[in-house]
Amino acid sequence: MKLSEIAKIIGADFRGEDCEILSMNTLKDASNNELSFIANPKYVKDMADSKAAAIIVDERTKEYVPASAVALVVDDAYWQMATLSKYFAAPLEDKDAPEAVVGEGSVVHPKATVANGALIGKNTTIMAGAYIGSQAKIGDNTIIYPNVTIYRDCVVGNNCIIHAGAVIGSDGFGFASNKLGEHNKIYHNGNAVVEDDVEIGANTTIDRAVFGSTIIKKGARIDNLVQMGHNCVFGEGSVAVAQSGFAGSTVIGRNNVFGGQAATAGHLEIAPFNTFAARSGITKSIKESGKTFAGFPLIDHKRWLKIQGKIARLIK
């Protein structure tokens, strides 16, 4: 789109030179043909070095945006980006693609649906009822079973084995609200990765980014019922337990083990090989390693321990 046609739509004045923008993305992974954002005044420290061709900004944050960008002033910056998400989406299917191409010895059960544009590598099997969309890459030895859903563009290794009701790449749970309670929907605009020898539970769901991958790393383990936030990065042979939850944005080292239960809160960072037992309630990064944690709120395992053991002699 025109930049002069976006600042239009979101109702922000246009002083500049006119260029045609591709995409959206961070501030960070911006490009010099993409537009980006900043709704926190805490990432101001990124703008400087943003490479974005155009940022959306309010009031609070004009001032910082570098000579190399123009400004799109608006009340709400969150709300306006959550707006033009949606003329950034990718169609549904991509009917005018090429036939899906399936790999030599690979096996797609005559009920299941593969897309045009997806690739199937050799070897795999694709069980009744699933779904591959559009763009979507699936490797070799691989397993689909029943009724597994797999988003448009999203990628799947080497070696996996997704179990049945699976759902990889659906939009994760985000919107701007507004000071009347009106939500505004953000279309997730990235994909997810399923890196190689991964097995994923049935019925779990791995959110795709808003920008970016969502990235279940190489030799993971996800149980069933697992939630998979947007734009998580979950750590080489990490292990995910039943029913455990990762809010957006989290990045887990390797090897990190999640009892059932267990859930981390947004935007951490968890470092490589902990434990966290049942029920686990992770509210800030962890920068330690070797340690096994419990509780909520999170406190070493021991600890936790000795205080349910003095908890029990009070009531007796």
Given for the second form:
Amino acid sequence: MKLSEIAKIIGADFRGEDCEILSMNTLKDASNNELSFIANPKYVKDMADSKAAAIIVDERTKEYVPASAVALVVDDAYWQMATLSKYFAAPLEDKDAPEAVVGEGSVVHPKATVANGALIGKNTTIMAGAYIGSQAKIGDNTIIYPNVTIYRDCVVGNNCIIHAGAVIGSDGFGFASNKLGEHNKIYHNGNAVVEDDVEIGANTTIDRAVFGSTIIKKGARIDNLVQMGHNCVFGEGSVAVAQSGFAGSTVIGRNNVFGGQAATAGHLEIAPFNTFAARSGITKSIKESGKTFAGFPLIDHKRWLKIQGKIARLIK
Amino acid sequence: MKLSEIAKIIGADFRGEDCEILSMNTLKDASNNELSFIANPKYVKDMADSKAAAIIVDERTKEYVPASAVALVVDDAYWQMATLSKYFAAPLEDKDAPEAVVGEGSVVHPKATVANGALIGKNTTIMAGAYIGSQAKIGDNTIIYPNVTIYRDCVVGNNCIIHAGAVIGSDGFGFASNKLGEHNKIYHNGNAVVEDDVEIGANTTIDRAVFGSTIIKKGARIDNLVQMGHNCVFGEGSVAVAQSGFAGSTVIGRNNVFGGQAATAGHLEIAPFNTFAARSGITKSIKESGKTFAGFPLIDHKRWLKIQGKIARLIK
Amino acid sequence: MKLSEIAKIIGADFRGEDCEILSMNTLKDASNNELSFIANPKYVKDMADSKAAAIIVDERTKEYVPASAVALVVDDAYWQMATLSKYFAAPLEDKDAPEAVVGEGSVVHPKATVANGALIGKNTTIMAGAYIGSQAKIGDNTIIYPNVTIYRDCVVGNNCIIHAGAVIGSDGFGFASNKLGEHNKIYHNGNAVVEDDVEIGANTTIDRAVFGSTIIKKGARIDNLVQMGHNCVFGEGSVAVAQSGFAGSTVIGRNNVFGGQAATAGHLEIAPFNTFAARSGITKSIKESGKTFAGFPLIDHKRWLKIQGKIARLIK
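Alternative state: the form predicted in complex with another copy of the chain, after the form predicted alone:
Zooming out: every chain and molecule, the one shown earlier first.
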């Protein structure tokens, strides 16, 4: 898409040499044929080094645009980013892509659907009612149970088990809002990647990333009815018990264990090798390892047990 | 169904002129060819003005039946209402209805199912494995992702996105119970209506109304794994983050925001423009607007933060 | 499978007469052609009376193996049990079983799938996109809504209603873990049984048992998005409101009521006729009946209400 067209769509002034923009990305990850944006002035520090061809900015942030990038100045950069995200969204299915390739020994049930451009490995089973989207890749020796939906562009590794009704790659819950209370959808043009040896429970949902990938790392174990937000990274061998939830962009180190109905806020970093009791509410990043936490707000598990006792005695 | 037959089914005395009853409804909304009931004496105030042709009552409430209505006196009015609800339930599919009408530019995947009597608008996509029930109406420019189920009679507006595995119009969780611990299902003969510009997340469930409609209003945003109870109204532009839950008959004003795993009790009214932090437990109606709440029981968010701090210091 | 082969797979010494092992089971339930194991020394008391043909043990437990059983001594009995569970897992579908039998008056939608060896009763409806696995049995007068998945070997009784997207019989969340943080899946070779007159909500998940059955007893009512763990028994007429969760092996007596988002820990016993308020967190067995509980940790509901008031006053 031409940069001049982009400027026109969002009502920004544009002069100078036109160029082709291939996609949108974050300030940090954008390459020189990508468009970026800055919605919150606290990220101005990321602007100087951005390789983006153009950056959507507002009056507060426009002065930080590096010489290498075109500034597209608008009133509400986040809203305009949302508006543009739709233009970069892929079609629901790639009708013109070649028919899906299915590896040796794999079985696709006649009532399953594998969209054009998908790739199925060897000795993999796709059961009835499952849907594999365009350009999705499923590895070897993997089982996709009935009525699973894997959205386009998503990746599932080798030796995985995806239980019935699970959804991998649905859009993250992201939108810009204006003062009239209207919402402008942010199309999530990233994907979701499930690495090797992962088991995902029935009716669990794993959202795709807005840019880049939501990643479930090797050997993770995710139970039923778990929500994994867009752009999360769920660490190697980590465990999420049923009905736990992970808000967007939280990065979880290896071998963490989250009890049932536990939940994290978004944009946290959680160090490896911790255990969070059932219903833990994790609102801050965790820098320690080897600990057990509980409660909401979250505290050390032993202290939580003590507090429960003390409150009981206080009240009697 | 003849009123005399109805009386017979529930073992009520019936004399006088017979008439045809078309459906059941609440005291307030019943018209003069409908049957109503009163299960809880606190609603006797609604009886005087009811236009119902007949009302199922018990010994405590029979004297309040207006002259325009026939009184059907039984021991347990709620149980008998449940018994009768089955007789007014529509068939699972209308085999004899005309084939579904699909508007110009719309695509129904060959592995999707659109039942007889359904109506699909223009430029809408129904992906593989989705199910659209009889008499359901889907608007224009709407996307129904794979393995979505939309029950019969439900309505989805224009420009909506319904993510994979979502269920719209399943029966509400209602039944009468007796002293033996048996339950008598209340068939939910209302529907669910999703207005225009709504996005609904993966594996979210929206129950149909017992009478009338569960309504998701224009521009609402509902994340994954959310439960919306029967007869709820979810306000224009309101937002429900993943794993939140709304018990039956709660009416939520516009532009409320509910954090992840937040929940409301049933039969509440929530004024517009409030924010409820993640895991809020809302057990009373909210009359104020523009506030932020948290906790369970629910309190002002700032006060909640203070209390957490004080408890921590008390305990140390 | 020959016992000598089993010993070889898990690296245990084996001498003496070989025999055919048909399946794995608990110490208590194993018969004399089954293999058992002991992972936790606190269960040594169950060893003396076990009829198992062989028991996987470690150095701490090997001396308790009764004379009737062969001891297979390994470093990590739980890990090796997991390893072996895969060998006893049935295939995903029984290709060679006879075609499914469908009773008189039943309707299977052409877009539903009923695997070989399944048995459908009379006057039952299997709607589009539903999946019924091999050897599964569905009773009479039952409704299976669209996109439901019933795994192989599971049983659904008469007069049941299974709402859209529900999953019955997915694998329980069980695995052995080693010191490297790797997990070894325990294949769940039991099943899930839903007795007569049960209604199960949309997108609810009911896991199959590791051995034996997860059981939803007669007349139970389970709402949407509920998680029922492997080997749970959910009592006759008991009620689980939306988003509640039940961890593995908990046995719930008749006519209990669990409010929305309530949850239990695993391996509990809950006496009949109790009520648990919304979001109750039940971590200990309940021996009383006829009570109402609330909170997390769980206390008497009236006391919980008092404590909430006192905390509020303390803080002011």
